[in-house]
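Take a look at this one chain, the form predicted on its own, written out in structure tokens.
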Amino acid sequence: MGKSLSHNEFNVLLGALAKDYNIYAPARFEKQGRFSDTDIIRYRQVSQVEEIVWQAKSTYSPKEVVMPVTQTLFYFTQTEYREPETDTRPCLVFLRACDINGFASLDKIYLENGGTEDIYYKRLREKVKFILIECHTSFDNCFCVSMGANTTDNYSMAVRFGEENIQLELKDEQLAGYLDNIGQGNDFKPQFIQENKIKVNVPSVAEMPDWIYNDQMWKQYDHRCIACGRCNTTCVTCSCYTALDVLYDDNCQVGERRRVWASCHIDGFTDMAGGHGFRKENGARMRFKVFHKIYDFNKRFGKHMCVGCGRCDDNCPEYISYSNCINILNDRLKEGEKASV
């Protein structure tokens, strides 16, 4: 099913899906970006159209929705515990095809890994439906056609945001209800981004090599990288976090227990009892992100865990490439492979 709504029109339809849906959407807001007088877009609730970003790519992904950047997962005292109340009102969340993919990722992790499931997210995620919003053209630093995550089925609704009208196609009846009087029936399907700019070659391996994990390659990174892990917060599949318990200032003996999140870039993330830690080197930080990626992910679930966004590539301070990375590690294979015969 297809329709063609006036901007107004789609407003009317926003206001009666936020009766009953929270509504995400990438957002503008000013002067909050890196830079002085810059701006970031992330999401956050809306209610029309117009504050909707559709022109740009998000700085942050959608996945603060289904994995909060602090989680309360309970309070506790001295005898009991309890845990927090929460919204049972379902989502809306308008993404790309990219993003969807990523949940696709964080879904096996935090779902399937291990045989065990997160009941914290489990509870969150099963609230969302997914709004696709179609990509007219591919931005900067993309490379999702790479990675094979440039395409997807898996949305209750898809977008295409124009300047006169919006186009939509409705594939879950319970959204087409909402639209029964609103808007002129057409056949409108999204077309999905073909070719970036971009391309990266994602090594096929069965089996990493030994050499590679101590290759020259991973030490530029120990001077480049600042480990400020804002790959890793902007990016749609990290899913790393850490626990804490904080204790009230009144009484140390109640508190609550939170997540937060946390990355492998970041110091402190592999310390252990004892004042141990690995992975000190900022090189050795990158190797393992590049390596659960393109990798390590793909062995245990079949298929990669980056999906090409290309955020971590857009908001690198210190302007490290991932993608670029990724086509060095499989040159470097290349070149082992040829000194090897």
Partner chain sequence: MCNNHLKPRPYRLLSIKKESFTECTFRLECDHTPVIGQFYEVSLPRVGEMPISISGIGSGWLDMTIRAVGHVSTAVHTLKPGDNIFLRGPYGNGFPMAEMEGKHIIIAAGGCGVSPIRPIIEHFYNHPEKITAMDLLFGFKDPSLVLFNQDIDRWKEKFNTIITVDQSCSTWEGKNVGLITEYVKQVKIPDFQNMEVIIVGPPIMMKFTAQEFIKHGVASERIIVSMERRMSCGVGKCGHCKVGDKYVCLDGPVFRYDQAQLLID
Given for the second form:
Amino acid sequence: MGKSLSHNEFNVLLGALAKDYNIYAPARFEKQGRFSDTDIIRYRQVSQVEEIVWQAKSTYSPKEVVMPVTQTLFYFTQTEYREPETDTRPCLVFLRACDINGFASLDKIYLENGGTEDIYYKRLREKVKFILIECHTSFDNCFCVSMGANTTDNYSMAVRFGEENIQLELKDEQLAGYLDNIGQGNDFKPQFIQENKIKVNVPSVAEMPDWIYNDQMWKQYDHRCIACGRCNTTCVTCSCYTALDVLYDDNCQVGERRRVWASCHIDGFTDMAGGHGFRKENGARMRFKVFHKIYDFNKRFGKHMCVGCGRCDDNCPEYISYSNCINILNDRLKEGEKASV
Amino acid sequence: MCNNHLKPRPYRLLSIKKESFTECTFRLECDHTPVIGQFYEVSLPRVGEMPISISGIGSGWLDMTIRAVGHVSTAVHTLKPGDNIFLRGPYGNGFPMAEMEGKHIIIAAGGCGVSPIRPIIEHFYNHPEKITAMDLLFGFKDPSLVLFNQDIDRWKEKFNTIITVDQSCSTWEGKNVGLITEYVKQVKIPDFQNMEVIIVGPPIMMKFTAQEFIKHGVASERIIVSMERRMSCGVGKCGHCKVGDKYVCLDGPVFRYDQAQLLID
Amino acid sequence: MTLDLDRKKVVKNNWRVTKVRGKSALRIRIPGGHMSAKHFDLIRQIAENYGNGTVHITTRQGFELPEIPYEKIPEVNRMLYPLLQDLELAIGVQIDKPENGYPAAGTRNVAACIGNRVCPFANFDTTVLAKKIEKEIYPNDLHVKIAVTGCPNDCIKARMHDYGVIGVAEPVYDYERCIGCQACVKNCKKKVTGALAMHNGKVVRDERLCIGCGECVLQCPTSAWTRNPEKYFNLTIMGRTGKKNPRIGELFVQWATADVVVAIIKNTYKYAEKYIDKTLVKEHIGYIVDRTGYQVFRDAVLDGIELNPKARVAKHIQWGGHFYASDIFMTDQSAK
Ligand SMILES: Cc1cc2nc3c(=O)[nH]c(=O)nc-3n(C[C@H](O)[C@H](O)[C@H](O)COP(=O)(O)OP(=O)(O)OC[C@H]3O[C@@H](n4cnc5c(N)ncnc54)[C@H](O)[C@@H]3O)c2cc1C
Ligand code: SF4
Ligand code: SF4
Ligand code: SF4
Ligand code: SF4
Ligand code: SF4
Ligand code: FES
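I have the form predicted on its own already, so could you send the form predicted together with the partner chain?
The next block holds the full complex; its first chain is the one shown before.
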């Protein structure tokens, strides 16, 4: 079912939905950018269409809704672990096709890997319904088409934002009631981006040859990458975390175990007691990330981790292009093949 | 209500035995039997969690031998018998015990690496009929760090046992000194097919010892190693232990060496 | 005809009495150091048609056009109009007869580093504030030098000025967003004052040590650090070069708002009026403060100003600087 709504009508719809759902959308955080007087766009709860930034790509991804940066696992005293209460209200999340596909990657790790489900993730995840934001144009650095993540039918509702009005498609019957008396009926279906400016050739090798791990192509990143981790923190599909225990300062007997996002680019990711660690060179970390995104994960789960949202390239302060790195890798593998024939 | 895999359960400490000035063996009451080579995430509320292998299995109890090297591993040493220790697990695949039966077993272990293989030795010590022979090769930094002295004395009676230390001292006179790799050639291997070599220790030690065995004619798929990686969750979520497409906490820590070689950090 | 000049009038008009007999030099001020490139056409015309075809770029963001004959001053002043219009009148500077050129020279151009139009470190748009200050204080004959800089790197060398306005950011910490990567902590320790430390996997900031440079915001990969959108400034005073006692300016007011900074600077003129030594040719503001003492200066310039709550004012100032008379360690080659 499709509908056309004015912005006012859409706000009425949001108001009605807000009674039963927490509504998350990309929103502008004014003057909170890295540089003074610049903004960032990240996810938060919204109540008005005016708060939703649909004209630009968000700086940080919607994974924050199901994977908070800091998450308490347990509260404890010396003798017991107690799980925190969770907000049980269901959520609606406005997001793009690549990000919806990104959630599928997160699901693989948190709900499938090792045959166990992470209940903290699951509790948040199962409350989420997706509202697809249709992309009008492909943004800078997007390469969703190359990753096959430009389309999806995994959404409850799809929305085409416009200055004049808003078109939507409803797929989830549970939401039908909210639309009963609003807007004009039509047969709207969202369109998907069919071509990006950036095209990535993901190598289609069954096994990476040994030599590529130490190939000179990675060396440039030894000095170019500053191991800041932005490519991981802004990525919709990076799922790593580190757990740690903290004591409350005013009472050293009680505290909590929490987890925070981790990044395989940042120092210490592989460090073990005594100081031994792996991948000391930043080029090796780049290789590890790239392989995870377009090779290792696929080998394990039959789907690429990366969805081509391009946020890693948007946010790298050193202008390191991950998408270009994949293309370099692809070329190297081809050259290598030729050389070995 | 689904199961919270991150929630540790309390286990009672039965006894604590000092092994060296940095290592103790903690015996705890246990209601289940893990596979040899598996590990647990050991938790101390307020301090943190760490992966620790099983160094002994009995009916109703488990041993863990822990070296004080950091945050949690040091704090564990303040516990007393009767206290609770928190665990979740067992995790990982464990050693292929069944595949070892009827074979010649060679174990090379360095330092802390002796603890995860201790239950293998104990198992075949109690069931020597299940294997054709066993050679033990232990390396420690110095004589004060030799673990499981009494056990080793016992094992010596049944199995060919070589102990070496990197740095000698007065009490060690007349005994083996040098890296474990130098003693590989002393192990007699009559049949290169019907055998397994198990190597556990620090990454460098495992690498060079495996290479030494390969030099002596052992196929890399006959070598078994237990890999150590930084871990946080133990259940395939945190990503720290990932190497290649494998998660050491799920697919390891025990790997055939030919497979382990494919895993490039 | 022999030249018969009122030297003081020429100088006040922002022309210089130069070493070349008969030739003056025009001084053009660029408030905030940023202007439309179109003005280069006019500057070039004047230099080529009236001067010697060269332009000197001054240290304090002006242009000086040498060797223009004194008798051409009125003509060149008239030509200057579009420049005065765009750089002074348009920002609200009051000039009675702009066709007569610059009305005063004592209060110097308000200089600024490039600021956040370009520089990633800058905490604000320096040119905008410089222009705002220019509007409030120019024209005036009192010898005051002011510079505005985007962050405590102080690229414009604001601390070498009578007033140095240093843009600072109050770092705001989102505890939940911090992943404990330590990038901000390590950087603050290495490059700044070490105001940050890790505690329980998160960061704590020592407000007393923090100088508000905003480096932590630049470092943070999760936007756990952001800048308080309210802009703050550190005001340093009485830095100077010169032949008597060159020195670096000292911190006077910290975490002040732009309004407070501008009001203090404006008040300075009242203070100077009252205390200036009129027997001297033109007493420089710094030497007035030397005579009256800091406390008298402070109370006068803060008079009637309501400080923003976050602002802190120096109780005392320990003036440093260099005294030429103390060059006792200097030795002649022969006296080794
Ligand atoms: C499968 C496996 C089995 C192990 N078995 C034993 C054993 O039987 N006996 C023993 O003494 N040690 C064992 N270790 C090493 C032990 O896990 C580390 O010494 C311990 O984690 C150090 O924790 P810490 O808090 O004291 O050190 P810190 O340096 O304070 O480390 C902080 C955290 O980092 C992680 N970490 C640090 N070092 C390691 C490491 N080497 N491996 C994995 N995670 C690490 C842990 O989560 C730890 O809590 C084993 C490691 C692995 C991976
Ligand atoms: S790796 Fe880059 S392009 Fe791929 S999902 Fe992550 S941020 Fe997006
Ligand atoms: S790329 Fe790095 S941070 Fe991201 S999921 Fe993979 S290992 Fe984790
Ligand atoms: S964002 Fe760029 S510099 Fe930072 S870790 Fe990633 S690749 Fe390296
Ligand atoms: S603003 Fe500068 S001095 Fe203050 S904490 Fe941040 S980096 Fe340190
Ligand atoms: S840089 Fe940001 S994420 Fe890293 S420790 Fe500092 S505040 Fe936390
Ligand atoms: S320890 Fe967390 S994924 Fe293996």
